[in-house]
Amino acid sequence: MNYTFFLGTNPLLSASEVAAYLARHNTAYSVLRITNSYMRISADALPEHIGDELGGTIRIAQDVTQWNHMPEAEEIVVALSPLPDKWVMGLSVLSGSTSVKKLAISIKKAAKAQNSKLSFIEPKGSSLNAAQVLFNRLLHEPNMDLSIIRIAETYILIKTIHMQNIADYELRDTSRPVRDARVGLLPPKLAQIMINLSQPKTDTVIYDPFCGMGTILQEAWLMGFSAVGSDLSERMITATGKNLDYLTQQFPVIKDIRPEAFLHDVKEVFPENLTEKNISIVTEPFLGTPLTHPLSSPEIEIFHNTIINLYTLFFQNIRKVLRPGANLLILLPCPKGADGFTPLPRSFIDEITAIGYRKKQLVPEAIASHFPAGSSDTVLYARPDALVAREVTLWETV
């Protein structure tokens, strides 16, 4: 079976997450095609909860059939037959100049000839958005959300099997009882991506030593992982507790593995009892003082120097409680300058390596080969108006 993953705003990061998730679930697959919009793979089947646990995939569709020409309405009806007595269809044509409305009307007529009553949901843009798909229950049989994509001279009819639940993400983000933009607002989708890219195993305990308001802890909990967090601020520990309490009211979590959060300064020695756990670090540390403008080269050097000492102490102290081969998925700040975003200097990377870590390849070769040449051990994540980008990095203890 062929599947299409419609990727988020950072397609390289989204595609890498898909690859990491499939690898963790021992799902054999082959990459068919990757663009800035979607990733197509061939696999026997997908893991059961993949749609709910991918932060970087907007929707997932599976192939229905294909043609070597733009299909006529009758051909589409044949591909979908036998038709239900009454159903609702969403239709998008993602390639070419075909009128979606005209094609849908023709499909309705062809369906009517088979005594099938069809209602059509017209896209507000090039394709139906999540709100249209979910509100009109297009993922509930016998309804369907269909799209036609063109690859070279092949036209492929695909059917949506999962759509990101925008209402759930709102509950886990803007509706939480405690939010504070001053200490950063890590999006739940990015937290999911980070957890998946950290390549956790079944017995892994996700540890966020800069837990803030608990976003990574909540997403790890929702994915069924044990998790623990700590923070320098007692106010943040309290906020984490309130947000986790709220989560139990909104989602069916496993209460026996509720995450713990404790007060701790990463510049100090970590508690020895952490050595008893198979820890994997997933964290967004302090990213520096918020910026109001792009920085000059001297200002960038000052920005880096103000946080390098904190990061170095963190890597030194956490190393003492991590097992060999432990993974660390960490976001590092890249302030914006005249020539774009500037990552931390190579000297910092060398220093961390000397402590007992190696930087791992974040982007699998099967994914990287579909994108312009660049580094495969980091990916930049930034909003369009960001003054500080996040460099997504994966490390391993040696």
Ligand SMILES: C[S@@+](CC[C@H](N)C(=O)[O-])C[C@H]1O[C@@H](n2cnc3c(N)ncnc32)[C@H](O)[C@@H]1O
Contents of the next structure:
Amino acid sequence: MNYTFFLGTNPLLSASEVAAYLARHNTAYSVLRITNSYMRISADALPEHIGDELGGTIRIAQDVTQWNHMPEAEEIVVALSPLPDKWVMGLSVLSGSTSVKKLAISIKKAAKAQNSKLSFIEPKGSSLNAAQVLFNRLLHEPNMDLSIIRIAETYILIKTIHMQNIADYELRDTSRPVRDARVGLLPPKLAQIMINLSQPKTDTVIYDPFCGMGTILQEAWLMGFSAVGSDLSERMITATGKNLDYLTQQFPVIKDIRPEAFLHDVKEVFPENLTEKNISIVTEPFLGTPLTHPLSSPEIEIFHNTIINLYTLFFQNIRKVLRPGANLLILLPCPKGADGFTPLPRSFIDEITAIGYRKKQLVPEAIASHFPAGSSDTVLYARPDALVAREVTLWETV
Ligand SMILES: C[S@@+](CC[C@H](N)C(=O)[O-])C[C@H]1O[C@@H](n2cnc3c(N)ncnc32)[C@H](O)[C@@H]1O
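So the form predicted on its own is up there; where is the form predicted in complex with the ligand?
All chains and molecules follow, beginning with the one already shown.
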């Protein structure tokens, strides 16, 4: 079966997440094609919860059939037959100049000739948005959300099998009892991407030593992982507690082992009992004091030095409680300067390597080969108006 994953705002990161997720679930697959909006793969089947657990994939569809020309309404009806008595269809044509409305009216007519009553939902943009798909219950049989994508001279009819649940994300983000924009608002989707890219195993305990308001703990818990967090600030530990209490009220959390959060400064030695656990670090650390303007070169140097001092101590201290081969997925701040976002200098990577770490390739080769050479060396996550980008990095203890 062929599947199409519609990727979020950072296609390289999203495609890498899909690859990491499939590898963790031992799903054999081959990549058919990756563009800036989607990734197509061939696999026997997909893991059961993949749609809910990928932060970087907006929609997943599976192939219905294909033609070597733009299909006529009658051909689409034949491909979908036998038709239900009454159904609702979303339809998008993702390439070419075909009028979706005209095509849908013809499909409606052809369906009527088969005694099938069809209502059509017109896309608001190039394809139906999540609200349209979810509100109109298009993922519930006999309804369908269909799209036609064109690759060279092949027109492929695909059917949505999963759509990111916007209402759920809202509950896990803006509706939480404690939020604080000054501390930094890690989007739950990015937290999911980070957890998946950290390549956790079933017995892994996800540890966030800069847990803030607990977004990573929350998402790890929802994905069924044991998780633990700590933070320098007592206020943040209370915030994490309140947000996790709220989570149990809103979601059936799979594991009843609730994540714990404790007070700890990463500049200090970590509690020894952490060595008993098979820990992976997944964290968005302190990313520097929020900026109000792009920085000059001397300002960037000061910014970087503050971060380097803190992170070097963190890497030194945490090393003592990590097992060999433990993974660390860490976001590093890249402040905006005159020449764009500026990653931490190479000397920082060398310093961390000397402590007993190896920087791992974040983007698998099978994904990197579909992107322009060099674009996968540094993977940045940033909103268009951001003054600090997050560089996504993966490390391993040696
Ligand atoms: C960017 S926020 C993390 C946000 C978090 N990912 C979330 O979603 O809420 C960084 C956190 O690091 C904490 N922090 C700063 N310096 C620290 C230190 N030396 N040790 C431990 N935590 C520290 C801050 O209190 C803050 O909560």
